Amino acid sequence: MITIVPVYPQLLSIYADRGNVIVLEQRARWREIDVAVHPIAVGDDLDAANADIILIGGGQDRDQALVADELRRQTPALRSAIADGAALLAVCGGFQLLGHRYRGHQGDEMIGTGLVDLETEAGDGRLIGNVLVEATVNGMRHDLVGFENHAGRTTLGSNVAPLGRVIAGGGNNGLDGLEGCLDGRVVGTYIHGPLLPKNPWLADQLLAWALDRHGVTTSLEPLDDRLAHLAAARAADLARR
């Protein structure tokens, strides 16, 4: 049994997060994968013995404020799922929330999780757009499609590896071309819309993982992804363009 565990969906799904987790449950059900979808609301515990992937979303910044408080005392639960092989995805404002702190541009902060070594700060306008990125996960090249629309500015410590490198679009700062972060099975990223439609390999990722901590390590079937790999193809072009 595969446990997918949203956390606060109510408060963080402002960029249809819930299709990420639409996505994981399909594609374990067509290969009769036994999952169960555990959403936690505000002021639940996280079970961390029965949490195999963890979403954490985006929201507006009222609503990460909210929650930043709750997510912080989350974190010893986040540590042990994590060092007991749970994968965690966390999208744009959740991504925010994996690292120190949100450094707003009057001095305010936001103190996140310190669950990754990472830091943001308040741009002086938006990136937004269409992203295409070079993307490395267990040795191997995949392209990572989608949208990003953040003001958030964010650098990775030096020990951090990114999710990918940014082919087109702004990534994590506009600067660095780098996208997202890769922390053993920790993933953040800015690209949302959500990302898993368009990035099934990912979602295939995610779900290797939560298996392998149940100790099943056997590859997994392939689907008929031609409709998912072609909408893919279309956002790179947009992408590119």
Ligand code: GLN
Contents of the next structure:
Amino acid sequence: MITIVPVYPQLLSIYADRGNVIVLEQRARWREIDVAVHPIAVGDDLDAANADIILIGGGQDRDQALVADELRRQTPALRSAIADGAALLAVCGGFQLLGHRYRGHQGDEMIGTGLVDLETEAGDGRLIGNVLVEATVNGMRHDLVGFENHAGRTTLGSNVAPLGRVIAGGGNNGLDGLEGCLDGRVVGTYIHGPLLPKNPWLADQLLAWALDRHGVTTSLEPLDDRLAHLAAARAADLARR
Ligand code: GLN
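If the one shown is the form predicted alone, what is the structure of the form predicted together with the named molecule?
After this comes the whole thing, all chains and molecules, with the earlier chain placed first.
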């Protein structure tokens, strides 16, 4: 049984981040993999042993500020789940909270979980639009497409790998050509869209990690992803314009 845990979806789930949950659940079902979705709300404790894919979505600064302390309280459980082989996908506001801090426009500061060595500061203007990234995961290159909308500019620590390199769009900060972070099975990205419907390879990577945690290493049965590939091609096209 694979357990998907959306973290604070009432507050962290904008630009269709919920689609990521639906895609993971459905791609597991299509393959007759036993799957459950157990969201956690503010006040709940994350059960590290029963969290195979942890999802943290995006949010406005206001919503992020509401959950930052709570999320930090879950850090030991998050660490223990990750150390035990769980996968974590964090998008935009969630990605920012993986790091040490997020400094907003007014100099207001949110302390993040520090799970990944990165930090974020709000910049002038927002990075908004379609994004095309060349991602490398497990030594394999993939196109990653979607939509970004953020004021935060994220800088990765020197030992943290990006999820990919920006071909079109802003990415982490609009300057260094990097997008997201990848640290073991911890994936951070600015890409909404939602992310996984247009990038089924990444959904399957998360599912494969979750299955591996349960000792299942056989490769996932391929699905008919023609529509997803058409949507991705269209998004890539828009990003290139
Ligand atoms: N509040 C953050 C920013 O604007 C995150 C926004 C988001 O999650 N889309 O940088």
